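Taking the form predicted alone, here's one chain by itself in structure tokens.
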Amino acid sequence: METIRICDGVDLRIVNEPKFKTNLMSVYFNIPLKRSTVTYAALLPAVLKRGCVKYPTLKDISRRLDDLYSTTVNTGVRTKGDGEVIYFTAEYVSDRFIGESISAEVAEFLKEFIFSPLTVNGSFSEEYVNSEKVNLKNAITGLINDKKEYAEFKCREAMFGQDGFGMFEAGYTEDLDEITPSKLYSFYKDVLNSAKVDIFLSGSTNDKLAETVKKILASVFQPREGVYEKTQIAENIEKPVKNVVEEADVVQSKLCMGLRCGVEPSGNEYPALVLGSCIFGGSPFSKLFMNVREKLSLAYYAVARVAMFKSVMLISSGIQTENYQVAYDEIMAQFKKMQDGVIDEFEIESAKKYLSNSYNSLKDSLRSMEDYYLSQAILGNCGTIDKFIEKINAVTSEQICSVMKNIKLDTVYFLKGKRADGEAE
């Protein structure tokens, strides 16, 4: 990744990967993940996507994108630890495959799309805001329909409260009534003027193309003091474990356990944490899968993953309600094996191959590559995907044991359903 400074707080990042037939042009606004603004941030890109001055309706936008060889535009929010990014991306056919250059036109479209929204009397369209508030409300309330994601969110919320990583990125329904078109527009102007900005140009690129994009987008950005939000990692301190039980009218209960790892994502221990998590519960041959699910049939699924920025491990499983205690005990028994170094060479080598394939697969998607390099930029790293794979392959069993020993259980969240026989527990 090559970085070109446009002005203070605004960087153009070039990811040259000519194997793709499409290019990706993206603008990321990095802001703190705060309770007072999280719902505003979720609503804003949806409203902007409805129309701008030059293309005031979805039909007008669609027609223009069709003219640009069916370019696709996506918007949304994505959490990064205690921060979040509001993003706007345009994927379009690479110039070399169509015999003409449309990169400049795509950049002009993004410029118009982001910086010239449709307004009425100096504010967003009330019709568009009210319509998107309904859609966002449905998305927030719909979280309960995905019981696995819901349990993970409630576990994070129990760990950190309505602060940073503990929040739901789509926001909160109780905020929607207070959001007016003028308040949302004020939030929008603040984001434009103060957020740390990353502009990505990925795919078949060259110096001339980069300079063209820089020239077009540089005209709308002013210098700012914007910086990335620094995420406070979850320190692995000893404290009483929180136990949270919520009852639900479901047959399959969800058990989610949140653990504090205390590992800086840019530190030397992080590759060992990633590898250890994979061996424990991040692959089809992990200890959780092979024992909790396959051997003992205690769970429909049992997985573990690490939230990189926050240094939190989340263990998720779907179980029968009556199996709660025995499933919990077996999960902890397998975790104890990881801490005691009961890991054979086959598990380590299999996990290294699995992770190598997973990280290499990021190179098959421009979106995945952009997300990886954006995360690296936020962390202050410049390491490539290949370099991280090398670090993974250099991890020893002793390093895995060392990092796992320091992980502390923080919260046990249980979404409690009915017994398998249909009776309430």
The other form holds:
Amino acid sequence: METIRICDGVDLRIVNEPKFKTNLMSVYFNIPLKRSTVTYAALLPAVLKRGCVKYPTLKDISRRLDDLYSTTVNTGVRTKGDGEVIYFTAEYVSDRFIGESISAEVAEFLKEFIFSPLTVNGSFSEEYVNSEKVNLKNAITGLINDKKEYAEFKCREAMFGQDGFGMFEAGYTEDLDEITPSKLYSFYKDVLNSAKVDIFLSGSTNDKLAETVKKILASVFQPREGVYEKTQIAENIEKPVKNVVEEADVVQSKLCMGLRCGVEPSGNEYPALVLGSCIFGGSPFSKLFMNVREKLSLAYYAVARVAMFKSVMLISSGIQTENYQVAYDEIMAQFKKMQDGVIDEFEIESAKKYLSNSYNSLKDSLRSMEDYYLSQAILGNCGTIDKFIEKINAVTSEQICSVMKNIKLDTVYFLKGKRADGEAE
Amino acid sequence: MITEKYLNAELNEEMQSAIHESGLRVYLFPKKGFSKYYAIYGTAYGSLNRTFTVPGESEMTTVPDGIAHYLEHKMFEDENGIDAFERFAETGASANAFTSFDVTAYLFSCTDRFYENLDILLDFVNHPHFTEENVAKEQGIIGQEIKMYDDEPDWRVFFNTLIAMFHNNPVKIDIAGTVESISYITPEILYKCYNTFYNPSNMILILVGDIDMDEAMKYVDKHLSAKQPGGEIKRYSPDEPEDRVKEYIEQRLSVSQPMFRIGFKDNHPNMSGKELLKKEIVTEIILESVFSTSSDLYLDLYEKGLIDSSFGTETELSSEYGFSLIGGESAEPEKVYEIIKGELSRLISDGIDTKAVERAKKVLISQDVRVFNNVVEMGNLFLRRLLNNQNPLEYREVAKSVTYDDVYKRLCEHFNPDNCVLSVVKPL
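If the one shown is the form predicted alone, what is the structure of the form predicted in complex with its partner chain?
Full assembly next; the chain just shown is listed first.
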């Protein structure tokens, strides 16, 4: 990846990978994940998506994109620890397959889409804001529709409260009433003028193309002091464990456990945490898979993964309500093995190969590569994927054990099912 | 063994094919520059195949619902009690399997040691090992998988649509079966299904990546011998009336707002090859031109607040079954249903906008280009295409051949507003 500074606080990052048939052009606005703005941030891209001066309706936008060889534009928010990004991405077919270059037109489109929204008296259209408030409300309440995701979120919330990493990125319904078109517009202006911005151009690129895109987008960005939000990692200090039980009208119960790891993602211990979590619950040969699922037949899924920025491990499983205690005991017994260093050479070697395969696979997707490099930029790292794989491969069993020993269980969240099987009428 | 090559110069993509002496068809899509290799090994066997005649027998056999999926789970264990996942763990590959209505497939992706992984894949899929004990052990795991799906509103609203559409076609039966139906599964029945449907002549192996066909065929030789006694599998498909079972089906689940699917059943199955591919493309053109974000209808429904960005369409057509679905979330699914039926009646009487049809065609052709960005997506989609005797590199050619008359004719026969169904999942 090559980085070109457009102005203070705005970088253009180039990832040249000509094997793909498409290019990806993206703009990321990095902002802190705060309770006071989280709902604004979620609403903003939804309103912009409705129309801009040049393409005032959904249909106008969509037809313009169809004309650009069915370019697809995505926009929304994505959390990065205690920070979040508002993203705008455009994926378009690269020149070789259409016989012309549309990169400049895609850049012009993104410029219009982001910087020339429909306004009425210096504010967003009331109609669009109101209708997207309804849609956002549905998206927020819709969290309950996916019980696994819901349980994991509730566990995070129990750990951190409604702050930073503990928040739901779609926001909170109670904020919606107070959001007016003019308040949202001033939030928008603030983001445009002060957020740290990363623009990515990935796929089949060259200097001339980068220059063209730079020229088109440079005109709309002013220098700013924008910085990335620094995430406060979850400290592994001793605290009493929180137990949360919520009843729900579902057939299968969900058991979710949150643990504080206290490992800086840029630090030396991080590769050992990733490897340890893969051995514990991140693969089909993991301790959780082999024991909770294969040996005891308690669950179809029992997994553990680490949220890198916040250094939190989430363990997640779907079980029969009456198996709560036996599942909990087995998960903890397996975790204790990790802490006691009961890990054999086969597990370590397998996990290293498995992770090397997973990280190498990121290189086969423009979106995954962009996300990887964006996260690295936020952390202030310049490491490549290959470099990280090397670090994973150098981890020893002692290092895994010492990282695992320091991990502290914070919260046990149980979504308790109370429903018998149901049928449609 | 002769390897044939098929080139699509516009896409700069190639397909190599070979038929092994066992009857196995092998297809290779060479991809240079990608980190990943992908292999998928599939059989034309899924949840639909509940009644059939075992080759060499005269009586028809009916097996418990969910057995194809159960069999898929049990293929991973061998006679030494070693799980195939453990063998893949040694090479670092990421392996998996899935069962659908008419396909069961085993797959892996890796970034090195491809041929070793291929060796494992071919070995474990050709070595069933079922015992009373290992079959019983799976009841709990699959039982939890079934219960997980019972709580997933997207899955329920989808299956309920099929239940409302189909009288007899087994597509309406849940792929994993029920906790009760799987309790009747024994090692003997698993072997019977395995021996019938896992015959190489009923299977396809697809390889995607920087792979050499001759080298890959050495591993096929190692695991499969000359044509195995098999013979024709007689699959029994019950007659399916053209009309729907009922127009409306509803279930209450723990959801925040109603979810819906509007379903159209396909009454012209028994197609395969290019004919089926064309039918699929024509159907997609209609869905794209009438219901996509570029359509007047979408804008109207969205601006009225009746749909949101979850709104979408899909079509699934095979020789055994077929349907198209339109759906998403809505506070008032009944209203959306009436508006859509009205729009379809109008289009049937006035015709579809020719510009919209042309635009839809271009959208589909450029989506086809994108498939070649992802080795996994290529393998999965192309397995389905090749099992249906379709050449995956011919998609754009077939799409270009579609005429306005094809589109209009299909609109009238398939999107019949008097034979569609509405499935709704409502909050408790």
